[in-house]
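Read the single chain below, which is given as structure tokens and is the form predicted on its own.
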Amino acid sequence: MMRGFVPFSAAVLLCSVMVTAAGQAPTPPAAGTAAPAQGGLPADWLPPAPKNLKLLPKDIQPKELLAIMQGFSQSMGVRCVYCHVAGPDPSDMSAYNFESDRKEHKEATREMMKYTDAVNQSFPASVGDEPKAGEQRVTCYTCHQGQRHPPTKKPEPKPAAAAKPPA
């Protein structure tokens, strides 16, 4: 089961890069301050050593873990506090209780990671282009597209263009 999570991690990282590249122009930092990383984190901030990993590799590097978490954030349009327990000031990442499983969204994310891995494992090879090494066909962004809840209804039809009167 773990063999699928390394490519999944790479896919989330790739998704993060694609969303960032397609997203916004960077905002220059104020004079004398460190440039903020994606999501408003200081550029040099790294998560503490993980204590409650159930699906990701236990020996994951902090930079890789941060990239995966940023991929979730961008794919779903949420912030860290959506899954993790914040301290009194949600902007103070040092006060977060990252290992807590108190928030149901964290467990839902774990279940969706398993689901996405299963979809990718059983995805028909004859459908679409073969993904590049380390990429997956289906990621969080495939369905969520930057929204907390993926759309479940087809979009309303666009109104037909008004017919022009003959000239």
Contents of the next structure:
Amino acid sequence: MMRGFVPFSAAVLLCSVMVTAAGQAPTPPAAGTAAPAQGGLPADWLPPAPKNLKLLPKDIQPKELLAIMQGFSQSMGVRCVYCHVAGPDPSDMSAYNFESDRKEHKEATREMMKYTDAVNQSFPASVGDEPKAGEQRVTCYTCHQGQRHPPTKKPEPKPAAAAKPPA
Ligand code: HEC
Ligand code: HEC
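Given the form predicted on its own above, what does the protein look like in the form predicted in complex with heme C (HEC)?
After this comes the whole thing, all chains and molecules, with the earlier chain placed first.
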């Protein structure tokens, strides 16, 4: 079981890298999605040593843990408080109880981490380019695209545009 989770953490790191790159694009994602998750943190704040990791390596460095958490946040367009128990002011990082499993989104995320790992393990080897060592093809961002609920329906065609002949 544990074998899969090491590549997984690399995958989430990759996903945070991808989102960072997306944030630098000329048209940033809609306000209130990806950017604030990172923007809300004090400049060199690092999380406390973890006490309740069930999937990520228990000896993970705080910096790497934070990068993975920012990857989750940006992939879903949420802040830490979406998954973690905060104090009265969710921007006060010292008042969080990160180890608590009380929020159902945290537990759902553990399930989604395992699911993402399984998707990558069963990805057909003959399709697409081989991923670089430590990288994964499918990340949280692949599906979520900065949203809590990934889009599942194709966009409605715009009537005017649809009527125009192809350029
Ligand atoms: C989408 C859900 C989600 C978001 C958003 C999220 N986390 Fe987490 N976080 C988790 C999960 C799940 C774990 C436990 C992972 C495990 O069991 O290996 C965790 C664990 C942690 C831990 C370790 C706690 C302990 O003592 O074991 C810290 C610290 C942490 N997160 C900080 C953050 C910070 C800071 C943010 C915002 C930048 C954040 N998280 C955003 C889901 C999330
Ligand atoms: C293959 C696509 C896919 C991947 C990969 C994926 N998700 Fe999801 N996720 C979904 C879908 C679809 C839902 C259901 C959304 C809904 O109910 O509309 C969902 C739901 C969730 C929810 C519950 C949302 C809610 O508000 O109830 C969380 C939390 C979540 N995903 C986190 C993650 C995280 C973190 C990752 C990466 C470790 C991830 N997901 C990877 C497709 C995916």
